[in-house]
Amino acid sequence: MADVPTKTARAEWGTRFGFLMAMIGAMVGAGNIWRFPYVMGNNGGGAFVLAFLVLLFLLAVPGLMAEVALGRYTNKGVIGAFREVVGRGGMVGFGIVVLLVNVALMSYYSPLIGWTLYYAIHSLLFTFTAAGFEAETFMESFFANPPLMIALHTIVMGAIAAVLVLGIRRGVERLVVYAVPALVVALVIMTIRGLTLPGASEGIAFTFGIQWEYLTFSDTWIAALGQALFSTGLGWGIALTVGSYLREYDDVPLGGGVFTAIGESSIGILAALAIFPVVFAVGVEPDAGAGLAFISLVQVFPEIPLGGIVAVVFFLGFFLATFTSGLLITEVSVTTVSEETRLSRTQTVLGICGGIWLLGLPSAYSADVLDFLDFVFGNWGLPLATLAIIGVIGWILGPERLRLLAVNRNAGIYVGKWWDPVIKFVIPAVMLFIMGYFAWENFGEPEMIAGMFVIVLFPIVGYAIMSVVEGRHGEPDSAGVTGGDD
């Protein structure tokens, strides 16, 4: 860290559209294209969509506003934002917690992006419509080839590094302003094709028809809650980082909250519309589970006219969704580390991407490791990170102060006092509920033990690191190069 702070000009989003596409690109990923349809299929179709939308706008939208506003208020990455609020000392270590969870998440998300890349390549080769193709055998042979999965993981992290090295405007923004609209176009094309198939009306009825009894099931609401939080990435540091690059006149409530939620939920519903008419048209069960996209849907393509083209459209869109979200997840660590050290952006990108690549090798080697880590961090690590960010806003900075100084500044819609208790009490209580619920459901299981390990170890490590670092230097370092490349 530096004794004499020197700053370069901080990068900013070039346009409001670029900011919005960055937010949606970060939020729209496997959670929308892969997870949303199969969770929906397991929880009553339209009833799940209704529960999801209710929880999305009651919890996720206010939380996203808070996280984006914290980034705007501090104009810093995760650790710098925490330092700005709590002052120097060990409490800044809760920013380390968010960073550790973020890196862990990306370490197993990168191999998943590799899966979508592999399927996208084979869709271009028209493998799925070739004579004698068997979807389950194809996936099993893929998972039985660790060198191939590691190679794909390597390609993904290399591609992410290549984009991030270019910076915020020339790299991230330039990609997302094309990738997100391309994803939407791909899903629309697939939806139109699906609606022309005989029997597709059953898929529409399943997507929008509400089986009211499902709204009385606690499992439906818990699944909807998990989807609302997972698909928006609330509290992962992504919205904070994106918000830190906002321009003076950008809008937090609309751009960072409402429009983002509408965009990402619309893409999730559009993915369901793209998948279920096709699925119902050939008689595949909609509750096929996690294999809906990679096994069940792949079996459908040979059965429909122009199935090979439909496969290309779907899997290229799927890859774009996962890649853009992986890009923004990685940017969280890049922004933070570049601010906290004297490393250039290029050095930071190479270091972060190299570290994630190394940590991701076990998940790339084995899909079972990936599933285990996803369950542990999805149910304990990510709620812990959300609790850290929303907790510091609600209980230290103060939601009223943030609302007046950052949320409502140049806002297109006014956010009233109702927002304060949601941030201070409701969202933290929900995070504690999620961690407690899954601890109870998995009591004594290896996943639960690993989750408790994360909850205890990460805060201790973060507090210890920042106690030493902050105590060793009289002033926080501001020497990072975050914007000079743009």
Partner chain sequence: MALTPAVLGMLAFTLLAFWGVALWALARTLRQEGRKVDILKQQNRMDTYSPKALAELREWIEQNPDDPLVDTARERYNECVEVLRQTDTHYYDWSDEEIARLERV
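So the form predicted alone is up there; where is the form predicted in complex with the partner chain?
Just this one chain is shown here; partners and other molecules are left out.
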């Protein structure tokens, strides 16, 4: 083993701003740009904003504080953090569940980043404002070209590997401190352009008009709940990993909780202001997802003055939003595998990115596979990961212990006792409700069956792997921290 280099001291964020931008860069993704504005406008506008805001402060802010604090307290990636709390043994396998979900998520997110890259490149070529351009035909021919999709997926994973190989400070931090502000600037430019168009007020009214009756609809609250939990990336292991690189005297609750949850949602609000005034000014139907970004908006650009430039600004911003998320989703696995094995960071990055690339081929080949996986992991895989992380904090480590030992240590704001029951009871109950609700809504569907498969199989696989691996290093011990607290 003489040629295995000794691993040096753990990396740290170089600046506070770097940590904050990493959190925002990770959490702001495609959903903020192409889903949030439509969900908001379609669920009562201002009424949805109120429901969303309440749930953000009730669930996402405390949850993110807990996840970042666990990373900071243990100074380890997902598996190391779980081991620190539950002790050696099969239970550490719940950390494997989080990793598996992250790898699965990234396997279909990478092709999606490829879509945004493709549109960003075409915006730079001014394709969308060229004479005779047809948005729908262009998108259909793109989706019907698997070799191109696979090539883009390959480029994306290659680019992510290239940044991650450089490490936390020289790679991730150096990129996010420019990419996140650039995304905000891009959306601001588009907002200014949109608001100065005749007819833009229709878009504002669609998004911010208040329909109070929506607050009495369960659909509004379910939509707000989904947005508050999934948009903030709570419990996916990202906040834990980013938090594990905090420096000794860094704060957790203000930056990792309040700023991250509210800041990333602010970008969704800005996206609504950037997109819908333009869409309504031109008289195109509002939409969500690929239909909004790749058809509606693309139809809009030729119709507005400086449309070609606005398209460049929008698609570059969109690409940056998805790319930085992909970068940090991948970092979750890289950090943990690098810590848990004798592989160097470079070897780990190449192994993880290569594995994700391979697993992502079906999603790159077919958008239907991507949609299927997105539905399965969005509704059951990600809540399972959240349940694993928040569950281990709430029921094994204990929220009071974590709050006293990590959350309020060097904190920029004081977090009181109200936080403990939120972590122990409210968030786990909400995650169970979400998984149950979507299972009931899609009962018997192939997606639901696949979701149940994930819920059952991933913990078993994780438990089995860690039982074997941990057993090799001696007898499994009992947890160092037991019983939790109230």
